[in-house]
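Consider the single chain below, provided in structure tokens and representing the form predicted alone.
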Amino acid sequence: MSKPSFAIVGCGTLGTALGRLLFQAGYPVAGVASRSLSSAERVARELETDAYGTSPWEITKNASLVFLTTPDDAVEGVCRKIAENGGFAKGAVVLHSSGALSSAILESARKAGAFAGSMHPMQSFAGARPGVNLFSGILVTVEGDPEALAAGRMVAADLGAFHARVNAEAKALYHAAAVTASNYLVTLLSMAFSLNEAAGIDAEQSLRGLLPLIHGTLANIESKGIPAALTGPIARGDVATVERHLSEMAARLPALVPLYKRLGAHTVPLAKAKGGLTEEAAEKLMELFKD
């Protein structure tokens, strides 16, 4: 079965990686467009096409599958501009890659006779480079018109990902989950580094020491699930240890106390669900974690 031709609008990290992988998977290239001509030319060279430019409607009009991989705040406007200039073929599928926005922002494409949807990879593309398939084994969420869903599922499968249909009305919650697991992990590790630094452990030692702990925790979550993977003083009901944490932090790093308390308050219910935390210890811990 022949693959549909595709166009990429937005030659940033994701657009570049997606175009590269689609090309390698045998999808015909209709062309690429970007705000920067040099970026479009760079990606076009990789995809072995002469069709590139800064006017996306000139590129997308020849594509059966259009990927809008621009920043979130530009998606709706770019889509509208393409539609106004007759850039969507009748029956083409238009997919944006925003994790937080639904396909409702592509209404101009629908009015132009195209099918609209979103296809978001739950992956960080900061380290994307040639020869590495960052779609392999990841979750790709899809929503939108039936034709767009089918296209998104096909692309996900061809790139080695698995897919799930996300509720369009609550898509921002899905994106918040990704932010929590990825971005806020960086924030938590920054907090851990600061605590170690105050205890006399430098950043290099912190990284070497914390990475095995992080990997072990992730392995436990994978094998045991949540909340069974939870360990530490809250899971044990060790109130005295938590009191010492808070006392030392208040003396040396008081700015981190509110975040530690908030995290602790959300950890107590997990510890209760795991079992082994008495009601008395849970109440004492929650009292410590009050703002």
Ligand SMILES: NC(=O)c1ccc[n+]([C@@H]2O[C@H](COP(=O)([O-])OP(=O)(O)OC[C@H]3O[C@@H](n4cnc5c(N)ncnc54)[C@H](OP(=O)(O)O)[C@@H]3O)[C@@H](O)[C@H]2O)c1
Contents of the next structure:
Amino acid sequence: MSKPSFAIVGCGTLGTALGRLLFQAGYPVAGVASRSLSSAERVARELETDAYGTSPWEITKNASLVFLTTPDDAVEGVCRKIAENGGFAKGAVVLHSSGALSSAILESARKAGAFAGSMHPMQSFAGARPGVNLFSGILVTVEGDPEALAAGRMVAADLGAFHARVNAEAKALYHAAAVTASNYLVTLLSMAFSLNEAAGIDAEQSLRGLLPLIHGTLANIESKGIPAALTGPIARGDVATVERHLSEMAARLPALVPLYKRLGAHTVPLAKAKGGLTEEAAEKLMELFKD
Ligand SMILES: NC(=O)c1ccc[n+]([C@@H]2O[C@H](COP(=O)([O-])OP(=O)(O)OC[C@H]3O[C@@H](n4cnc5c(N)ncnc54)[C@H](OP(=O)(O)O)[C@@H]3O)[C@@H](O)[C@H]2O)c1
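Given the form predicted alone above, produce the structure of the same protein in the form predicted together with this ligand.
The complete assembly is shown below, putting the previous chain first.
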């Protein structure tokens, strides 16, 4: 079956990676548009097309599949602008890739005779490189009109991802899960780096030291699941060790204490669920983790 032609609107991190992969998968390129001509031109060059610009409707009108990969806040307005300028072909599929927003924000495309949906890849595309397919093996969630669902599923499968349907109303929670697992991991590691730095361990050593620990933890989660993968002083009930962490942090890095305590308070129930933490130790730990 021949592949539908596609347009990318928003040539940033995801738009660039998606365009590149669709091109490699044999999808015909209708063109690319972005806010700045330089971004559109950069991606157009990669996709070997002369159809690029800053007026997306001039590009999208020739596409069967339109990806709106602008920042979340711009998607609805960009879609409306394209619709107002007659930029959606009848029966075209319009997909945005926001994790938190549903296809309801593409109402203007529906009114213009297109089908609307969202297709969110659960992946962090920062630093996507040519030759590396960051869609391979990942989860892509889809929701929207049946035609848009079918297109989203086809794209996901062609790029090597697996797909699942997500409820439009549940997207914010689903996206909060992705933010917790990916973005907050960065925040947590930044905290770990600060603690190491205060202990005289520089950033390079810190990274080299922490990475095997992180990979080991991930492997344990993969093989044993949560909460069995939990190790460390809370799982063991080493109250005095946690006390030492808190008093040293209060003296040297007090700004980190509230987050450490909050995470600790959420870790105690996991340690109890894993088994091995006595009720007495759990109570003492919860007392330490009080605000
Ligand atoms: N990055 C990820 O890992 C990831 C993962 C899953 C989903 N997503 C979703 O993908 C979408 C894009 O995210 P991103 O991280 O790729 O953002 P990004 O790197 O900031 O790229 C967004 C691009 O949109 C362009 N843009 C901004 N306003 C525009 C407008 N009014 N009209 C046309 N183009 C406009 C920008 O253009 P110029 O460069 O031309 O100024 C920028 O290059 C978001 O909905 C996000 O939730 C991202």
